[in-house]
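In the form predicted alone, a lone chain appears below as structure tokens.
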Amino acid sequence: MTTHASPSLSERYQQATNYTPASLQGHPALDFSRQPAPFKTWHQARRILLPRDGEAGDEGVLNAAGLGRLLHHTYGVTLVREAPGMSMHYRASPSAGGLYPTEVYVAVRGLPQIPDGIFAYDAREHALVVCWEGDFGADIARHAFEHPAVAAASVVLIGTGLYERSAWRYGDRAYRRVLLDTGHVFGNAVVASDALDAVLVPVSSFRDEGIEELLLLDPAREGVLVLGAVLTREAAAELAASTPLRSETAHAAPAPEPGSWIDAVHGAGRMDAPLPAADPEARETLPAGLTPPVALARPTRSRTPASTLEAIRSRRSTRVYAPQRVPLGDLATVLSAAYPAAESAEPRARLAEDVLDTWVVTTGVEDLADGVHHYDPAEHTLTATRHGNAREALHRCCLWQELGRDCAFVVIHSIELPAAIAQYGERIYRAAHLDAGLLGQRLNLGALAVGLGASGIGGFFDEHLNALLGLSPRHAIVYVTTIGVPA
């Protein structure tokens, strides 16, 4: 096993934003009227209106309406209620605390009915605004090292993440909402993309500093998380699979000042020329099964298309549960929707598939003993690691909300960080959050297929996580999803 004199960046970023019982007794008060606005204003005057219609149509994706179709259900407007002084715009996507840091834009080329450019996406007005004119998609391509699906695509979606949305909340720790949230709303684009007859390939390798100087940000303030690259399915088919590159390794960094963590592990990800990705370290044993694999069975039908859009569209985060106990079929199905089949025709996009590890803890599943079991997503087994109900110990976890108390499972994401890091450099922090978001918001999907609800939790006491699941210190919690029957 390679041995290091100290921990790589991302593992002290993540070791110093952990929480536990005493770190949360200082978290100062919120001030409100400090809180960034949720939507970038755009004083260009030129923008293209784009059709409001939310049901799918038989041309695809790759119009003006299709893009339109798309870019709503990945982070459209679809709800809007009006509070004394304000209005509360919910997006497609969940955002920890409703802050909605990702910003998205759109690189287009060749499509009829747009002309080619870099455009940002306004949900407000459900529009593109115009940054630059022109076919940019050479040098998008170039800049993420001639990926084929972004070099093949029409349409690339660039999301990025606005920090001080969240750090005005969540202060240093804001970065893995930011990118648990892009992570969402790619998870989404993911979905919608399948659902409207495309499909969206997500890109986490890519030249950070060719991307900015394109859309003209401030790296300081909003980071280039993701691309996705959005193709028809005959194109996609002719791709071969492509994983990670590597990033260079911040062992030797200074720790910064509370305060100033998001810009040092950021940047500590960039990527200016790719590197081959480093042989596996040799990593961990998981806790061993105490009895055989569970084989879960696989839905016989998959959602049409229009249903597919409609819950995205109504999906809410879930509140309060009822603590009732739900199929083992229902749990099955759930899991199908985030890690479907090889051979199934549902996209399998992942950006961090061999380094993050899937946790199931049930406490109100039929047929299945409560406790602790690792997923297999090429299996689709679970095995249990622990046997007990842990529902006193979740809701400890997860800082007392009684979400994780009354759920009938949880789905957790954890990474081994100092082998993901030896094998990816520090980039492989950043994809592997943007990949449980992903998952993430695929859970929440399955979940309302079979009448569940879901709800995301990003705030978690991570040593207590780790105890719990039977992991050493160098697993790091990356995402917590509940998933139980709405009250």
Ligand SMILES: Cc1cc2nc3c(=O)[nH]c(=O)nc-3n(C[C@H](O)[C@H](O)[C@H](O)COP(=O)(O)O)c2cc1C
Second form
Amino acid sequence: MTTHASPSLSERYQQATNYTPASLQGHPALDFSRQPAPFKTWHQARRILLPRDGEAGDEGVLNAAGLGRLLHHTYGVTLVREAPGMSMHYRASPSAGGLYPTEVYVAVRGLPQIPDGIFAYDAREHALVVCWEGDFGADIARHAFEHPAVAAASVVLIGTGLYERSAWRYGDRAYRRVLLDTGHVFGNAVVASDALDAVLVPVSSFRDEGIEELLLLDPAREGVLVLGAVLTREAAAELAASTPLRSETAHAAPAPEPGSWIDAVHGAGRMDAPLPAADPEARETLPAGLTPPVALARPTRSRTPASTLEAIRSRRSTRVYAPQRVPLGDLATVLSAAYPAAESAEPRARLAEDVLDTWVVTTGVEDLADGVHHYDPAEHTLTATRHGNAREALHRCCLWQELGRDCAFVVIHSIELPAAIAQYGERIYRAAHLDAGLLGQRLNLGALAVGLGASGIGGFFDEHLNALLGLSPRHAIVYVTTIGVPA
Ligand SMILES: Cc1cc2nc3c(=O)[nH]c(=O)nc-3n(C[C@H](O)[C@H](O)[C@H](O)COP(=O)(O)O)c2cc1C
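Okay, that is the form predicted alone; can I get the form predicted in complex with this ligand now?
Let's see the whole complex now, leading with the same chain.
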């Protein structure tokens, strides 16, 4: 293993933003008068109203009606609740604290009914706001280092994060949640594209500056996080799976002041040109299995496209679980929704597949001993690494949120940061969080499909979770998804 005098910037960011019982003491009260608006105000006069879902339109996604459906099921407004003095707009995708830091832009070329151009998606109006007219496909492909999916696509979704919306509440730790949120949005885009008979290929390696300039972003406030190339199934079948490109590391960078971490960690992940690929480093041995792996069943029937889209439109995060047990088959189906079999036609659509570990902590699953299990997506197996009921431990780990205590199982994503950064550079920090968010959304939708509920948990005591999973501090906890029976 390579040893450096100081850890990479991503490791230091992770450490600096860990929640501990002490770090959460004395948090200032939120000043709601200063809460940033969850929508941008667009001054451009030119906008193209998209057809509402259900209105007449051609089949497929590569036309105005199809693009409208895709955007609505990616990040559209799906519920408006009136509260005193305000309207709360809930979206197709969940968001930590309901703060919605993600913005979605779309670059289009060669579509009927829509001029070539770059547009911002205005979810309230369900409209495309014209940023630029013209074919920018070649520019975006160049900024994405000629990624073949981006180069071939006539529609590219662009996910950005407006940090202050989330940092208002979560401070420096907001960057983690902005990435997870945006991963959820792109998880919807992957699933909705599939239901609309297309394939969305997410891409997290690109030259930030080029795309920031195209979108006229202020990089101090908003970062480009992920691209999604929308392809026909035929075009997608021609492409080989891609791995993340390697960026620089920032071991020598000085530690930023509190309040400046987001700019620093996002900046450390920038890439001008990818570095030559590096061989993987030896990874730390994970906790040993206590019993042989348990093979999980794959569902025999997949959902219809219409029911998948309906689930996205009607989904909400579960707020309270009834502490009831769920069948092992349901757990297997939920995992299958997020990690389809290699030979299945469903999109794999991963961003950090070889560096993210998946753990399942079961507290209420029939025919499976309570405990900690390591999940192998390739084999679709669970290997128990620790026995015992962790309800109380999960309650504490999840900042005493009852969701952690009363769910039937949690799925936790972790990454061995020093090894991942040695292989891929600092940029892998972004990709891993986006990937975990994307998987989180697929787990959420998979839970709904079997009548269960789900909620992400972005607030957790990091070190307590390391202890629960038996992981050394080299492993960063990326995300927690709770799943169970809604009360
Ligand atoms: C990254 C992420 C982290 C979240 N963390 C929590 C959490 O710690 N506790 C919680 O109760 N809900 C959490 N949620 C759920 C949000 O509160 C919920 O998505 C938001 O209120 C919008 O409601 P909806 O998901 O029902 O549309 C999280 C969601 C996401 C995407």
